[in-house]
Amino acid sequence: MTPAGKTRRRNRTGKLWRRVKRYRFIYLMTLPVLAYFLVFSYYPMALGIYNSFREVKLLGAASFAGLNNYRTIFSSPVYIQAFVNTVAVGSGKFLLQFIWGLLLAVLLNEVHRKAVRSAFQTVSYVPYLLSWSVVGSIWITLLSPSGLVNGLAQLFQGDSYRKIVFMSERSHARAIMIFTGAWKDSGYTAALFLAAIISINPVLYEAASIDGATRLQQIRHILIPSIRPTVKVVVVLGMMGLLRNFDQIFVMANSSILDKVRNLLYLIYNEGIVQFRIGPASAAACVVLLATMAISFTVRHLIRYDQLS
């Protein structure tokens, strides 16, 4: 290296150390956060990837399995059906949640009294704050033979009505999971949309009113285009969570409908924790991780997420 190159290298090193010294307290404050992610996120992820190539035994040393675990899950009808269930329930839930959230946000924006709007927004947001243990119990009770749904149906149809055990009907299983999942999370989606709607400049509405635009035309040509960045965020978040729905299935599923709603995460839990088949479970978890990344990057590209509008 030439003397000039050595000088430039020393200068860059000196600038780096001066910057570290200047912001040393900020860097020290970030160390606990980095340690948390290393211990509870990246280390388990790396261990899962490593175990996906091994045959882990309850007793005795683990052995290298190569791609056998991946061959097992890709050739298993149970895993294939779980993947179909995951995509079907996840897609339906996101679509319904998106529509409900947008409609709820638009309707709340039309309420001009702030106290009333805040009350309705709070009521719609509360289910999102509750755990699936609570929400699942509520819906299992409502859909039971003696629950509210059967009671209302019997009230309108009379004594000839035959009560339906909704939670045991295979034909209703996916629809129930989609409906209850969207019902729980639509308040959160509505809060995101409403925050974007409120930030729209009211001058745009006033100018449209002067030009004779109706309220529906204002919503179509001003409100919807103005919240496009928030729509992109909601879509990306929804796609990132498309394959990650464990709590709902764990709480609400039963043996009668399990094969219609059992998703990948539930199967991974059953295989890895209950049956201690760590290898195939880890391989399936890696597939979920890769599929989530692929879906997220594809959606980001299709909706041009990095563009402002």
The other form holds:
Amino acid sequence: MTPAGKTRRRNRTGKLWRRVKRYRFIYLMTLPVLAYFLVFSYYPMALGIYNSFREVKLLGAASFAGLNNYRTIFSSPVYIQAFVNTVAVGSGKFLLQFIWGLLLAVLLNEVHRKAVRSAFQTVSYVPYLLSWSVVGSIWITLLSPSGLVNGLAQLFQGDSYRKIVFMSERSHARAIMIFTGAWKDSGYTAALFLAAIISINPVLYEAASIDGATRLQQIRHILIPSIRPTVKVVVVLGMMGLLRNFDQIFVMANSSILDKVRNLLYLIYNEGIVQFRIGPASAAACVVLLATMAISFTVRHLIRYDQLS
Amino acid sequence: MARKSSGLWRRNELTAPQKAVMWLFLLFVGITTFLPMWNVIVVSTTTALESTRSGIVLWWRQFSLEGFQYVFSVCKLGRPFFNSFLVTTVGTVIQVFLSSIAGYVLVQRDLPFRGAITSFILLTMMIPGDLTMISIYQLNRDLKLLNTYQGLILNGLISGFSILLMRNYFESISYTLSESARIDGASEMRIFARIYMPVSLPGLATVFFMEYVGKWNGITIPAAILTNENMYTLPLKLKAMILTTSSVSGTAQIPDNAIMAAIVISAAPLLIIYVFAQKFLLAGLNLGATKE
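After the form predicted alone, can we look at the form predicted in complex with the partner chain?
And the full complex, kicking off with our chain again.
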């Protein structure tokens, strides 16, 4: 290396050092945040992956297990059933929430009195703010033998009605999870859609109505195409959340309906933390993580492809 | 008026039968959303005897606050409420402070390694906390954080999203302003506190209320690190209460009015925030969708 090159390099590192020194206070400010993420975000992630390849025993040292944990979960009927439950409840909830939210937004847009519209919006948004322990408790109580739902059914069917203990009825279990899930989140979906609908340029409707389009045709051919970006956002959000529904099942599941609604995250929690079978549970968590990433990647890819065409 | 009578404008309305269907649907949605919540409010403020009267309770026959008394005296809801309030408030305040600092760091244009720091922070948004639950449990066990307030506050203390939100707020502030202040000899702390903070109050409020709701509702972390009932937060306590009631067995141990009172108490802080800070809260929640 020529002497000139050496000096240039020394100058450059010297300059970098000077810049780093100038910002030393800023670095000091960042340190706690970076340390936090390292300990509470990256480390657990790495530990989870590491544990999924190990056999962790209650007593004695853990040993390397290769792919054994993965083999265990893929051949375990309990895990497979949890997967089926996750997809059944998750996709059902997403579909209902999507349709309910879209209809609510489109129809609220037709309500011209502002007070009525915002009353509807406010009320439908509240369940989204509440935690699953609140929403779950509300519905468990409403669906109990002395609850509102049985009361209404009795009102319509008369005295011959036999009360149903909804929460221990295996045939109703998934439907209840789907309905309450959509009940909680559709107001939020509607709010997202409504925000997109309101920002549509009214000139478009006027032009269409001059051309003789009815309101329904305007909704079909102007409104729906205009909110496509939001539809995509809602789909991506829904797909990413589909496999990760811990809170609802944690609060609402009980022993009589468990095999119908127990989903992957709830099973992972039970196996890993309560039963202390860390290896298989970590492996399952890794699979869910990979699946979530794959789904969101695929959906995003499809959407991008869709945008190009 | 003139607009309504012209044929052109009438075509911009749904036809009468369509409107009828529309109102039917809205009525249905309105009732299914509102009725359950109204039922909760009425039952929570009635007597235990009244609340066991099965069926449709949508108005008071006897107004009473004994449900609220019951949850505090018999179910000991005071402690969980205090726990939730403490960890949520302390956690949120620290989070707002640290998020704004990190956001401030990320807008320093000439900062060496800024790109690396940004990626390091934003990549954490890809790690879902609920999927690392088991490791979180192990970590907290090793750090002796199980069943402690520190554990409840520390886990999930900062989020990549709130930092991103603050960064976006700070980016709207002219960089030359802080640069000239720096040349005039102002310290970083001073620039941060005197130039960035005041302009970003709406951003701070957004992060505050959004995270407050999120932490108040959080159940994954408490479920993972708490076994001691004295440390239970409200969501866990509510879950434990509901488990011992009529849902499965058909015989109620805790009267319905007390359960409903506990629900009202758990939801009240959020409703207060929703009413008084709606603007900030919704801004944050709706931004959450666009981050994807």
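These figures come from a predicted structure and were not determined experimentally. Positions refer to the first chain, counted from 1. For clarity, a rigid core is taken as the largest C-alpha set superposing within 1.5 Å between two forms.
Is there a C-alpha shift of 2 Å or more at F246 between the two forms once the rigid core is superposed? No.
Is Y50 among the residues whose Cα moves by 2 Å or more between the two forms after superposition of the rigid core? False for Y50: its C-alpha shift is below 2 Å.
Quick check on F276: with the core superposed, does its CA move 2 angstroms or more between the two forms? Shift at F276: below 2 Å after core fit.
Quick one: how many Å does the C-alpha of F40 shift between the two forms once the rigid core is superposed? Residue shift at the C-alpha: 2.7 Å.
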